[in-house]
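One chain is shown next in structure tokens, namely the form predicted alone.
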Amino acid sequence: MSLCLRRKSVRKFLDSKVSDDMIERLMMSAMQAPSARNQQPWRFIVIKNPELLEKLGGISKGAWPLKEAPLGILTMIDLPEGGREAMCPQDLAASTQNILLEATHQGLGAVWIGVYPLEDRMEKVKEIVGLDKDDQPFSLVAVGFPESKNQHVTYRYDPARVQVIE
């Protein structure tokens, strides 16, 4: 089965640390994402601190998995000089998806927690992590070993949503 078809959102984790080697592979995969004009407008903050994860888990109703995760990854928009800001959300979304796919590949579980473009969430993240006012948080990813061995995936393919033009 394809990696994309095995990926699912995992919100409950075992109390086991994610190794530095696994984290490095997650980051390598994140930075392998496509980006407009190859601008690579990203920066990443790997969060292992349980107190910070607990606080970040309160930024929104859906952020609670961070409270149980041994690891959080904060993706940040970091536009290079002369970069095209309009394409940053697409670039960071691709990067976040690569993290999710690499987590699946490594037998980890992960869930994407949306931050950008919601100003209240962005401000809460900046305050909790201690970022500068001009920093732009994009997403948070809770990562860990899945609590459940049941990795049933619901297939979402619907041919009625596909139009082919020949």
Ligand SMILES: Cc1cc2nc3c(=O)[nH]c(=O)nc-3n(C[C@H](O)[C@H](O)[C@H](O)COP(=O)(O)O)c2cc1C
Given for the second form:
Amino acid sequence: MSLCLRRKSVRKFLDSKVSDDMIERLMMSAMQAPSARNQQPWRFIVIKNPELLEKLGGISKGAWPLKEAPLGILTMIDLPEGGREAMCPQDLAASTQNILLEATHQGLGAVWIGVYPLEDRMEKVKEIVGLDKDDQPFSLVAVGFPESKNQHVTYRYDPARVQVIE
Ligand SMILES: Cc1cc2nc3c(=O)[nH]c(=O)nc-3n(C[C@H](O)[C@H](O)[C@H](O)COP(=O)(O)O)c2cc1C
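Form predicted alone already given; the form predicted together with the named molecule follows:
Whole complex next, starting from this chain.
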């Protein structure tokens, strides 16, 4: 089964640490994502600190998986000089998805916690992590070893949503 078809959101984790080697491979995959004009408008903060993860888990109703995770990855928009701002959300979304797929590949579980473009969440993240006022947090990913061995995926393929033009 392909990685894309095996990936699913994992929100509960075992109490085991993710090694630095695994984290580096997550970061390599994040930076291997496609981006408009290859502008790579990103920066990442790896968060292992339990107190910080606890606080980040409170930025929204759905952010709680961070409280249980041994690792959080904050993705941030970091536009290079002359880069195209309009494409940044797509670039960062591709990068976030790469983290999720690499996590699946490594037998880890992960879930995307939405931040951008919701101002209140972005502000909370900036305050908790101690970022500059102009920084642009994009997403958080909670990562860890899945609590449940049952990684059953429900398939959503619906041919009716596909139009073919010949
Ligand atoms: C932009 C975005 C924001 C999301 N935010 C959250 C979130 O805050 N909390 C959460 O538990 N899941 C979040 N998710 C995960 C979705 O709930 C999940 O992908 C969806 O329910 C489909 O389930 P699956 O990932 O297991 O296929 C988010 C996903 C995306 C793409």
